[in-house]
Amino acid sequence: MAKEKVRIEDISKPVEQLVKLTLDDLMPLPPPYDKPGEEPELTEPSPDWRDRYVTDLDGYIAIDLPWKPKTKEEEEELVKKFLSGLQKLLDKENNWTFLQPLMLSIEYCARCQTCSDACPIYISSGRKEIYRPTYRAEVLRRIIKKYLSPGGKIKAKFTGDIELNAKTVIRLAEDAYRCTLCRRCTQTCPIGVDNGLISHEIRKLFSQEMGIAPKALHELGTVQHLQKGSSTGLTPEGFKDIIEFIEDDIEEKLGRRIKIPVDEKGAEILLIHNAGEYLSWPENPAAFAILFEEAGISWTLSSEQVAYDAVNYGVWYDDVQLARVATKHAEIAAKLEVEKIVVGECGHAHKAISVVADRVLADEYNIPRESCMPILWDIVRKKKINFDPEKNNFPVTLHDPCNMVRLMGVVEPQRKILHELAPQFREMTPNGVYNYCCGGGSGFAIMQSMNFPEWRNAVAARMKFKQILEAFQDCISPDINKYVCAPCSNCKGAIRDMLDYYNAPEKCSIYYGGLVELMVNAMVDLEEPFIEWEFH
């Protein structure tokens, strides 16, 4: 299509691709990426993909299922199933979890577009209409008004018409995966309309009623989590082997062995990590073990299937799957007779079990759930461990995980720790509850299908990369090592891929890691640095 403004009703147009992105469209980046040729070119989708997958929105594929209808009959059946699922989404018995806030957001949007300037994806894309927070919401709103409301087809001619066909359905599904659910739009809305929730509910409709969801979230995510024990595929036996490896690694770095408590009944805390930490960043659970041991905290891990992985991908796309995982976490905590569950450095796990699970965990399952951040600050505040901040005397900035900070209000503990233990700590702009998403939220960080990682790195993560570069502009030279503190496994994955995509470790010596690694690195009793300046 030509570079014309896409309208709401264009989503049903019989064109091959609604929008085409180019580098010229995208938001400019600060030095050293302000010159032509400093970032990778965007690629065209493979012709083979167009036949099997949905590339009809912007050429990128989030839903990696061959679900594109081939015949007129298949198109009609798709539309029929969509409308049936939409009716269930609007029914209190079928959607008691989120129906009220969904309907309030459907009914009361003033179309003022205040939310648009808050959306990092919309701004980073060069203000493409299909990424505007209200675009997919307005598509859904018009479908509901026209096809599921009395006299809707007549009223639509005056209030906003839309044609519901196969193009509309498949593009709406993909467009629901062009939002990281960061809720920055909701925070900005003068009346609290939640376009992020609308994106979530669209995903839920496709998953629960039509069996359509990215493999990374469903088949390899929640299904594998429940069947094998972790969304990573890590089994209980594999988990125990990794714990032994971590104990060996701690002994090598600390000079003495720490026995990591596993399956100990009656501990105060059941600590649950994102299992990705064990496989990609074992130094993070190792740092937790060192800090908790040194501070004399009563805690345990669980080796029982599901309980050693805090992730709950259902929070992004499917209420049923969320409830299954959350209930399993609560059951195992009760079996261990712990006082509370504490979530490690994983933002979406914070939200899933601490906030959303409140809707499904009741009675004996309603065990206290907390963030690790206040506990970590308590260690520093009460001087339970001797720290030397000079060990962290290098530039550090802080990324705020959306689900932990904006959605839960856990804002200050991590900042207070960095102010105490990192002499060159500097904030991003904006920061705290106004900070931007890493670009990997709502499952994007683990979605590696076809060309989707390119869109995530070039568009969804672009604002975060801009923030990081701006925070380090006074020391952007590759001769100075710089640390992005990202206290969230999902965010670390997105930042890792983003830095790699832009070759930032080599060009700018920008590295990343969690908060607890910085804390252990500053311990007086640690002879060798805990942080290794290697990109991984």
The other form holds:
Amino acid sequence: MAKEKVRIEDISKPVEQLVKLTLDDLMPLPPPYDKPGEEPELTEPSPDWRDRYVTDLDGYIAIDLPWKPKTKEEEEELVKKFLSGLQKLLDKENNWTFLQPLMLSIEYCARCQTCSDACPIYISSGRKEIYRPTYRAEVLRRIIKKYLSPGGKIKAKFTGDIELNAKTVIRLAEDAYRCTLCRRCTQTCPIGVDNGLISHEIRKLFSQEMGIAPKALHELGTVQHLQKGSSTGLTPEGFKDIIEFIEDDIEEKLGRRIKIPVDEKGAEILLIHNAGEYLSWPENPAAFAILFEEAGISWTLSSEQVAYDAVNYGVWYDDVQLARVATKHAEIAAKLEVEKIVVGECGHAHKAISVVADRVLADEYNIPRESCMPILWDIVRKKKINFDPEKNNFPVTLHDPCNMVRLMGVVEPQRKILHELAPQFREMTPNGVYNYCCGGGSGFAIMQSMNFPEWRNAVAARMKFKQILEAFQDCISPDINKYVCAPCSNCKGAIRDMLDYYNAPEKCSIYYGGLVELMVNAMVDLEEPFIEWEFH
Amino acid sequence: MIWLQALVYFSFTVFVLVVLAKVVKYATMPIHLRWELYPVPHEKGRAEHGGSYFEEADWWKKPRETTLIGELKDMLMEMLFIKRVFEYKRPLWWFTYPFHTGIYLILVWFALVFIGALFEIAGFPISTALVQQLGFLSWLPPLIYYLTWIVGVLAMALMLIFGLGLLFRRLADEGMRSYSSPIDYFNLLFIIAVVATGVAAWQYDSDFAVARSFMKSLITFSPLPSVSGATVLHVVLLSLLFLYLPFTKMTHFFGKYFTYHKVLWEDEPNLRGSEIESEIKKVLNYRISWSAPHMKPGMTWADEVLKVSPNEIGVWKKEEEK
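Switch from the form predicted on its own to the form predicted in complex with the partner chain and print that structure.
Next comes the full complex, this chain leading.
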């Protein structure tokens, strides 16, 4: 656990833990968090985790499987499996999905480090080498050059050496889960090299070859999604119960009952929400129902397994699982004979079905897919509903979900809505396509095992927390309620946990929620405020 | 010195062939999943804020509006000014930009020497004197003469000074040093050596007249003029550099085309019945040999997706729990 700089070749070092984080190293935060003692201390990993789980990188565990090899044979087997997976990653048929982008990024990095300072995790951690965007990329590049190319062992002496042992493999796997795939680094690369993609490809290697991935993403994520209907475990019956509950809730707030359309064949839109909304933030699907009904939109939800959960965790770690989930979504939309699929406030589901999985859908599965944002903006722009912006007269800032903005280009509609309906709207700096990740990207928001949430809150979410505090510096006093508008379920989850970790609702009265809640809150027809300023 | 001439032809041919082969290799890779990154500069009216056609409801019913000018502008800013390094790593830009300008200028110098050689082959000598036979273009040869000199000297100076500067920076910048391998230093030293011998050769050929007649011989396949030892050494090193370049990451001059145009700015939607859709159907027939518990090795991608029932999807288990 040396304090000195970690070098590339140190990844194979036979030490128990390569890096240890301390609060002093981390990026300072603005007031009122600028004094010592304002944030929780970092903890040591529990000693009994060390034998079974991989604490060998920085003491934190993202991959919550007891996969650490114990014997020499297990270690050798692991290295062998890793190399066979790596070969497949470089193979046309096994990895047509990303072969060209991967090869380009392996080949052309000039090691100029222009990208490093774009990374919120690298900066927040106090510039720890293992989090530098180029670190894992360089490790992978050296392994490929040394172990998979002819004369590699000799060439490695000149092109950069590395030792591939079990430590290298397990640390590389963990390190691939210290990057949120936000791809801010890629925006700064003069050559167009994509170090975020390298993290994605390393994750794929472990998942597709060995089945190694955080449980929240794989076993309880895509696998549960395909088998039970939702990564939350929500069943079709449970879903229908919640819809009824939401209808009751709407009746209470709106003064009249709305029938939420479910499984309505031939509707124009199949709206799909992240199922986390139904369980954690039912006010969000409720607000969608109110807006779509009031605006007279032809829409439906689906109660069929998989289709009432928009998530597609495959986009973060496994192309086959990505394709399976996306195809299932499309299949159900085709059965319902809708014109298009519209994704609710869920960033990665936006990107997964509209952008990344666009190229796994063909023929009857190739159904138009859209973001909800332009539709919501049309409601405001065309004055389909009466709004009174004065009802939203409190400080509001907007968090840009990376998947929706930098990675899909949906930037303006949500801003235009806020400019119309939130008089005290202020931007974060930077924002739009140059935003910072919430810290929950690429699955981190739902990975709650062992000590991973501590790392997420203290390091990955730190830059976003700083931005939120800065956006509200003029009204930071707890007397004023403030609203972080995050139109994405996973971002909301990460922001909820982050605010809670830093005790920000109590210290600064910072709350969070989606965009549609703000819209409904501004509706003239509603007598009581829709936003309740309760932290949940 | 037939061997020197042969070496030049050989290394230049290898350079062209290997670069072509690499371009073909990347150009013929299968279609990949979409992975664009905004801002995408060809999105008309939206590139300024980084938007895409997804900002429009029913985008798939509307014609796509793109702007080639937007794309060219971004490309040229990057090619001519290395914009991203200027914006995100200014201290490096002060070295890398003049260095790369030196490379561009030396390419211009080669072009000028080549054109000058063609003029001389046609019987119009390149010197400070006007060439009356060329009529109203009589000023062209002296223009080429002076331009060759200015461009050549400037290019050598920039590459030499800032090549050394880059070497120094690589050693001084901790982040760069720890990621540099012997080959990175070798590459820089190699280029510096080529330029340094070029400077030495220039001492015996102050107005590049020898360079021009050297080029003349290369074009006309006739024997080389007699040249200084410094020139021989320079030409040998330069030829070796040309042989070596296509095998290194220094080929990013074309790699960059693919990273931007084929990945980061590639936002072509898969509309029904489009060419992309038929490409996709092709790659979905590739076979998988991944061996995780949730895979069925040997199946095609299409079958993995459509024919594996959810209950057959296995998950990782510890050996003793299997």
